[in-house]
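Consider the single chain below, provided in structure tokens and representing the form predicted alone.
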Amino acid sequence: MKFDTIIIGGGLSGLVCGISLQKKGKRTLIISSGQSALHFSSGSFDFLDRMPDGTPVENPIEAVSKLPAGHPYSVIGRENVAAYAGNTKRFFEECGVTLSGDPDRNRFRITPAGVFKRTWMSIGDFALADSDREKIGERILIVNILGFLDFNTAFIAEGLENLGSQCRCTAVKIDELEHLRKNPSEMRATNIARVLDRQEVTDKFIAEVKAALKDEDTIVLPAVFGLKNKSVTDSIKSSLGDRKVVFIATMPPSVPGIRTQLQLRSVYEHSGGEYLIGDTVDKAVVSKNSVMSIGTVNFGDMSLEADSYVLASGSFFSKGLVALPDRIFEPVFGLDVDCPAERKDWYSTQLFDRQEYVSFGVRTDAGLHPFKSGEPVMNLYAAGSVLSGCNSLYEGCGAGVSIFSAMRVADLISNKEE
């Protein structure tokens, strides 16, 4: 099977790349092993919170050119990083996914601790306040669902007290989901979520917070609405009349998250690529410095080729990257790898130091080529955290670096082949 450019990994890098080709023109294919970085969500994407060094960002834009010259930032180039930057949102719009935050500016989300963390675009879902000493309400009413673990009602209240609100937590009970129960491990946020999607059940959730308000101004709910279908947090909003709706996410798995995965996904495949779910990618032929063709588990011995080829596999989480006691390894093309040689220098044993692994990835040159024995293969592209030279966590940069690396690799790609 022949296609123009095979991405291998279907989270938000890959899916960036995948619809900016196609709308190029290109006929690409997707493989995705399944799960990506996007279940497990904030709902919030981060462009640069702070600097290698721990200095806080205010315009990530600005910042960009203060960056080391590894950093995939640097890799892509300021201009194109401005460039793409200011058309996220609109990238999002197109897709169906609504992003409120400014493209120069980084503002705060509220964590599901309760206190707020720089970020700079939300979905839709999400407010963004200018400071983290913002109060979201005078007197708020924190709504939790009976029985669902993952939303933690009493941090969110000491921290939104710390900054002067008055809150009031409480429960509501909603029968049709009693039989998650049962289950401690099935009361989870999606489960949760694929009942509250059917209107009806939304009405009786809109009607219990309804008859637990008292003089509250703010509403405080949990991210667990609109799976499939982003008018569910729309009507809850509309419903509560001209009370401030707050929604806060919850611990993984992210509803939002996943829902934005399967919009993007749905926007792929409607504009004619092709995405394979559930399968890994086994095997490559590379040859000349070129990547001749790949097979995957499923396929068995048919053989995969394509023009380029982009690795989004994604780092640790998803196995782009594999670490064993003596060495850190890509496994589809066994590209050269960025990391001390000593295990030593990998990590902290303390747990809250910046961790040096989460840096580690693939070497690249200009263009986003990685290396293999040192040579970069030319038809072969990187995208997202499998890229090496940042640390996502510490700088807060994992989904910048993934849409816009992504972005930049079409358009090298389309540029070679025009």
The other form holds:
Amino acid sequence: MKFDTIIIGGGLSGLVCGISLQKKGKRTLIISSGQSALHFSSGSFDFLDRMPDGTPVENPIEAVSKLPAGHPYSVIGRENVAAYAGNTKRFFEECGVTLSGDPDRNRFRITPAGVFKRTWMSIGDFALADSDREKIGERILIVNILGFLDFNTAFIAEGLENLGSQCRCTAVKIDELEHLRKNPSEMRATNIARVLDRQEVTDKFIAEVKAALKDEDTIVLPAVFGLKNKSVTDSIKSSLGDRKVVFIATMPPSVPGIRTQLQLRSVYEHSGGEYLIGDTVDKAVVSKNSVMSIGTVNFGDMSLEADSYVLASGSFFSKGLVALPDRIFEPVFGLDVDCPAERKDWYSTQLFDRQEYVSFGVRTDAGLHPFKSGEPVMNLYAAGSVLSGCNSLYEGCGAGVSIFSAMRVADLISNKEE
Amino acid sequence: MNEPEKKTEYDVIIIGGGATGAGTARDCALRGLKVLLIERHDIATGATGRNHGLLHSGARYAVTDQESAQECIKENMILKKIARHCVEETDGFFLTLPEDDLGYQAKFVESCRAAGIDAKIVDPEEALRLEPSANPDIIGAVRVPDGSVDPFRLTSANIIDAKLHGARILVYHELVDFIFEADRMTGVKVLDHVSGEISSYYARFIVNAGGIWGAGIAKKAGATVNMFPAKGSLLIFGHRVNNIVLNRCRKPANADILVPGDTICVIGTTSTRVPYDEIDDMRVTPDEVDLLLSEGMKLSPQLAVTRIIRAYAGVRPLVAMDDDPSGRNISRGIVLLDHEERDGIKGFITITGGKLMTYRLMAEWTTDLICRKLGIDKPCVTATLPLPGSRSDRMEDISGKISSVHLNPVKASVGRHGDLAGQIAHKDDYDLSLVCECEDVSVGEVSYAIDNLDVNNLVDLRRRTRVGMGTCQGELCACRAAGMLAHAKECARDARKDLVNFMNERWKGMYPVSWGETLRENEYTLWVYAGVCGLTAEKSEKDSKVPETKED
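Since we've got the form predicted alone here, give me the form predicted together with its partner chain too.
Everything in the complex follows now, all chains and molecules, and the chain you saw is the first one.
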């Protein structure tokens, strides 16, 4: 089977790259092993929350020029990053995903732990605050679904009360959700969202919220609405009239993240892209600095060929990188990985300190070609969190690196062929 | 200072909430004494909770130390009766590998039998049939009545029974100083770590059951007990690789015991002398991990492909013999010191040395001494009276009594709490909601622990319920449980700090083995807790009202 481009990895990076290439008329294939980081998304996209030295960032586009040379943004190029950042809202809007926020400004989201955290753009329903001192309402009703433990109302109330709001927490019982508890492990955000996608169930939920409501001006709800049926989210906002409705992310799985994943995948497939899910690339033939073909578990001996290949396989969690006691390797192509030799240099003994291993990944040249045995592989490109050079968690740059490097790779591939 | 008329509030104050302290509290309370136990952390946090969880048959000591071996097998048989819900009768093999001397086996079996341990030579092929995970190259095997024991459950059951008999238990209470009246120790000054207050308590006898920390406690009293801290590191694997305890049939050495327990198994230990001032911060080094793995794989090659969940270390309280000023002559047995006779300090007793296996006997000796001094003539009943949790005749009936539906969380709670699981509310669907999916811990069980089992924080809760002890090491359950604690304690900020501390504590056992699945899992944990939730270590120290930035 022959494609213009084969993309390994079907998460945010792989899908953005695939959609961009399809738009340019390429024939592409995405091979995805299944879950991606979007499944445990915060519901927001980070661009650059702070510099590698910890300095908070207000305007991420401006800050990019001060990043070190090996940072993915530096490799992509400051001008390119600015252009992609400016395009992001429109790109997602065209995919049916509404983002709020501005390209050149960071704002704050309220986390499930009730903490205000810097972020860049938010998916749809999430409120973004201009500062971490901004009250979202005077009197706030925080509503949970009875028995749902992944939405911690006490934490959220404490965070909001610190800013001077008055909070009241309540939990409503919905009969249609009760059966989920027959098997207790089913009380997860996505399973709840599937039931609430039925308008009549969400209507019942709205009625319960109205009954619980006193004089509150603002209502905080868990982000468990609109997994596939976006209109239920709109109906909540319109039914609750002049009260401000704010959705706050739950613990994973992330309903807005999965909705975005599904939406991007559907746009990709509608534009003619092939999406193979549940398969893993386990063979690759590399000769003279070029990938000749790859193979997968399901395809067995049949090889897949393309003019160019994109490695968007993620980091450790997605198995784009694999750690052994004495080394870290990239399992598909055996690419050169930037990381210290000694295990003790991989981690900090304090969990919430900067963990160095998060920044490990494949090094690339300016054309995002990764290296194998010291030589760049010229028809292979790397995008997303498999890249080295940034600590996406510490700096808060995971989504930005994924989106912008994917857009850059798509441009590089199509420019090369023109 | 010295008030003239001081009321003796207690007969006995016990310092230390490990197995020995808890067992002593129980024994004293059962003999009618008025007991107070103080523990500076949670119960079972020292060496009690940091070992293999091996219910020794005594075979390990048979060749080198007959006395210890005899004590072990006696206590082994007692615990199988009185603490059934804490014990699993797995049996054990002592395996001879091609590199070992098969000649040792005969001497080993003979020594076991002399100590009263039922040791049977088993054909290697038969041994491999019974325990397929064992190294297929073995040239010899001996079967002994080893088992596994849950040290926390055992300590907890002793505490529960002590309380039932009137004892008062104060966890998170640390000894500040002793109170003397002339040559008699009469009380303790104690710091309450939760409230920050210092209080005084008085008693006729004060027992130092502080394990390795007992040396420091004795020093406060003006007595010298020479102790040598020996660090032992262990690894927990994510599966129960073996069902029968695996030992090496040779002189005791590093990493030669593999013990199954619940859904996991544990290999250990290393043995390194450490300075006394480091005993509060035991960390496992990469070299120790490598040694444990390479030696462990000789017992069961399967360990090479089994995920390691955690590494941890405990400190053994080795005590120098009083008659040996060089301190080189270490006693491995029980050491009961009557400081009145030894140092002229009336009312002060130290119980140390020994092993988890002999905690009950240590408690018996200590209580006997106190009773003798008080002129009380009551026999010890702890060798025959079952502990709470093990009183029902048939464990299998308990879950049936609790619920007609045999749901997993109910079954799991019976495993953890024995017949006390009947007190856990599983009356509605909410109580059955799962907090921890790896370990099947329900909302009802968490509520029971918070209400009844002295839970101050998530780590306490983990010890009592296994929340956060499964393969994910607390990914979602920690946050869920923190939410329940926030409600119960009515303080979300403390609960959030506690969550950060809990995740950090889990990481302490993970980073020495942070590769493969453990590193993957940790990346996910970081994405969730640092990324999605925005938790930081600073958050736990700084006032959360302080704005993060100084913009305009």
